[in-house]
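What follows is a single chain, given as structure tokens, in the form predicted on its own.
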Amino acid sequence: MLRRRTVLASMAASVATPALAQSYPNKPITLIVPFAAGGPTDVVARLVGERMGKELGQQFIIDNTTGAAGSIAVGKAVRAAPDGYTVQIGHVGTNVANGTIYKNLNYDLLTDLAPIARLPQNPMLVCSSLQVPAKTLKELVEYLKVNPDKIPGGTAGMGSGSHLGALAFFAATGTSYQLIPYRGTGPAMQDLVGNQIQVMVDQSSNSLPQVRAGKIRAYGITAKTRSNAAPDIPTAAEAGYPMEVSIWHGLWAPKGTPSEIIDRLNKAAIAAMQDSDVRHRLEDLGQDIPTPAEMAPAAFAAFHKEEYARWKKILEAANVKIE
């Protein structure tokens, strides 16, 4: 009798999954954002989420869950029901670096979430407040060397994109500055504009609008070539400091989310990336759009694994960790 019940339960589950996928979605979808409103991840989430909502016929509700460089938000996604109604957006910091930095995470970043789609990536800008006397990247490096560890600089938290960018900057220039963690890049940028902090290596999607508005100064971009969105900003390599760091974003669902639902979400994400208005707005912020092939769940999973191994070596070498 027990075996018969088990078989019947298995048959019921196999029938229920396609039915669930066919009716999906029939209510709003929560999109967990690991940082405060106004930051670069939040900007990408709102642009992509709005367009995916139109594609799926349901609204994406933004849930800004801040703290611990995104690890709280990721944990919230891991614990959510695997029914497709909770999706998490993250980046190389929240869903890669945190796995090395935080030794006591109660989840595995490579196995406890299901990859949905790779999203845009963008290089970093080395920026300062307007009160900093340096006018070029070389002058900024000299300014930091004359004032070792005295200049306040901001990050969105340990393991954030701006933290990883700062580590890359330190390695390339042989300098350092005070790393002051914020609960998101938005608040850090406000203090950079107000000269409460003086330096930040920040995602171009967040910093470029402030540069254009004349509120902060940009010294260099961490890419091989200049950005079409800001051709007047030289690469760091042009000043003699080769530094290539791009912060990519992605979408994940809780482990166990039916593959049919993952596929629907993936198709909606691809449609968002192919939307001309969305592409224009992202590219205007210096974002690079992945191809549909790069966005496929399997391709994104492989890329995620490679990035995890790459940054694990970098972070362990820098001895960056939180017990």
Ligand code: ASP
Contents of the next structure:
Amino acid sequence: MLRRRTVLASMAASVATPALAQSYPNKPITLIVPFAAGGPTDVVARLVGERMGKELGQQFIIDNTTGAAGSIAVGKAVRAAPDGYTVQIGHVGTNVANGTIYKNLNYDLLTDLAPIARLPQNPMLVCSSLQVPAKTLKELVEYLKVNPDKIPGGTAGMGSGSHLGALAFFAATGTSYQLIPYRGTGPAMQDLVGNQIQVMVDQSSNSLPQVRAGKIRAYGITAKTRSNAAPDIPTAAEAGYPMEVSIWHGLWAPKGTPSEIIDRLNKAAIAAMQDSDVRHRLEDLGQDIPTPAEMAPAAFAAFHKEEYARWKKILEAANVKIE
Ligand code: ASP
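The form predicted together with aspartic acid, contrasted with the form predicted on its own above:
And the full complex, kicking off with our chain again.
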């Protein structure tokens, strides 16, 4: 009897899955964004979500769930129904570094979410407010060395991209600044412009528009080569302090989301990345667009795993953890 019930239950599940996938999507899809509106993750989410929505014939509704460097948002995605109506955008901080840094996460970043697609990545800019007297990266380092750990700097919390950028900066320069956590580097950027904080290392997508507007100063880019979007900004290595950090983004669904639905979402994400208007807007912000092959769920899962192991080593060596 028990066996018969199990067989019937599994038949019902296998019938239900294609039916669900066929009618999918028949209502708006929630896109969980782990940081505040107006910041770099939010900008990528809105651009990609809007285009994916067109592709799928349903709107993507942005849900900015902030706090604990994105780990609250990821928890919300893990607990959501695996029906394709909740997806989460994240990056190398929220879905990689946090797994090593936060010892009390009640989910596993590598197994509790299903990868949908890799999304663009961008280097970071070492920046300051215009009130900081330093004109070069060397001068900025000298300025910070006078008061290590005292000059206020912005991050989106321990484990965020801007925290990883700060750690790379500290390692490369032998100095440090005070890490002030925000709910995203959108609000932190407003405070950098207003000089409430003085330094930040953040994605080019957030810092470049302010540099172009003459509202903050950039000293170096955390990449091997200069960016086409900002050819005047030297690499950190050219400015005397080699450091490379690239913040890649990705899209995930709760574990158990039917593979047909993951496939539909993946195709929509690829279509968004191939759209010339979306590409142009992302590239103008210094973002590199992944190829369709890199965006395939299996390729993305393998990349995610490698990145997880790579950052675990770096963060454990730096002894960064939160109990
Ligand atoms: N760029 C931020 C970070 O430091 C987060 C954000 O606001 O998108 O991870």
